[in-house]
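To begin, one chain is listed below as structure tokens, in the form predicted on its own.
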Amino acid sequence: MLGWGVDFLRAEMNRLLALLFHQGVLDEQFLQLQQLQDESSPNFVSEVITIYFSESEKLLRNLRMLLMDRELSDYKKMEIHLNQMMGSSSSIGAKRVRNVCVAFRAASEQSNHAGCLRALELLEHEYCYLKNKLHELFQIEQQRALASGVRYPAQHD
């Protein structure tokens, strides 16, 4: 029985990132980072995740205080987080995020105000749903990982 579990929670990974890849949320950049992780560094590819989330977040929160205010919104400021964002996103594997930064790069080199406002929703939206899915993708590694008997230090939000 303990075996089908160990078995049951690698297909139940393997099914989310399938669909993960088939919607274009993460691409082939997030399996090299996956390849990077071993047994001394366990936690590896979670560590990256949650540091880019975290700095992820500093950057929209950023962005959305540097477009509340229409008269004084400084667009250089919002390109250089743009291009930190997709950056970062892109050394993950954060596809969809990165392509939507992209876009948002675009409305803020023509000062577009209104174009920066949709593309910032579409940016959280998107990072929201990548962060919720990783999530998702990392307990179910927990799950296989203790079902193995394999000891993973607990992961902090």
Second form
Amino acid sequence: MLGWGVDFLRAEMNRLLALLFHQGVLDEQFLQLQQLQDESSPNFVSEVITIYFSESEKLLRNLRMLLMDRELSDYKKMEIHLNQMMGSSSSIGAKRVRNVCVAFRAASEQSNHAGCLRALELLEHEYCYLKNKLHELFQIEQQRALASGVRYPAQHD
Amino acid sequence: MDGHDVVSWRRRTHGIDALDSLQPSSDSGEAHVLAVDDSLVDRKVIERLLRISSFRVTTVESGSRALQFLGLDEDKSSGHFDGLNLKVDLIITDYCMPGMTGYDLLKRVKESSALREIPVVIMSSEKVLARIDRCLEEGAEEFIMKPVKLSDVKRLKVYMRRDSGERNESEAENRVNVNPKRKLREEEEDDDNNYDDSDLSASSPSPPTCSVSSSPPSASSSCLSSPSMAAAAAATAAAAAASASTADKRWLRMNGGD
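May I ask for the structure of the form predicted in complex with the partner chain now, the form predicted on its own having been displayed?
Next comes the full complex, this chain leading.
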């Protein structure tokens, strides 16, 4: 019965991953991250993603603040933040988030305040979706790790 | 081919297969890479990529920190060593960083007599030809497109500095070298199995292999500073600089560009 649990969970994880790939939310760079995880670094992916979340949220807050003043929006600063978010998103395989950053940056380069606002909202939306899905993924992974652990107790059978 | 030629790491197109048979960079322990990136996420990823590829890694968040680590005071332009100087076999740096860019760092390293033989690799998430060109001109070994993958990092072994025991020899050869980029272009001209330079399509084949067969002759020739060689190189450089260079196109392809 526990064996069924592990397989089921693995299938769930794969299904979710496949969906995210299909939606273009994640790209192959995410797989590259997974390949970097092993016994010597068993939590690598979640560690990197956790850093990504915390940095992204800071950047999103900064972007929001920069857009609050319509007259004095500091587009240069916005672009700096966007470049950072673009870079880290691409490093973890967050394709859709990265693409929105690109569009956002284009609006910023044109000092298009309304365009930037729209882009920010889209960015926040995409980011939230990504975060929720990745959390789901990690939960399944945790459950699977637990189930595997129980499945193979030492010496008993 | 003699694995300890400094020119072997100067060349930017190495057939990985051929060089696998050379001595690996870690004669006396693993090679030490200094990774520079202002993004914490990227530092974490590059660190892992390097560790998994059996490098020792030190990550720093800025060019100025990197210079400090290398023992080069940021304000002084001389290669005066003081403080930290843990031997570094390769520097890999992001291009876009606040304050000192990767390009600035590259320049400082190459201007320093103490550090200039350390190979420098630049990473960037943006494919800007002028940027790539500038970095190669300044002496970067390679320009890697982000996101960096394991295959990119594995390729770095090829640029590793040899042991410090051979360093003196390398330094002497360095002074004799013409600008490696010019040299490279000249060699390209002579390569039989070069890429079709007009091909910039997305479906172009990936890793470069043309240099493998040509490395022996170019390795020996580039050590020399014969007048005719230098003149030819200079002429080539002038011509090559005028147009969007083949090197640029090749770089794009190497690094997953379309």
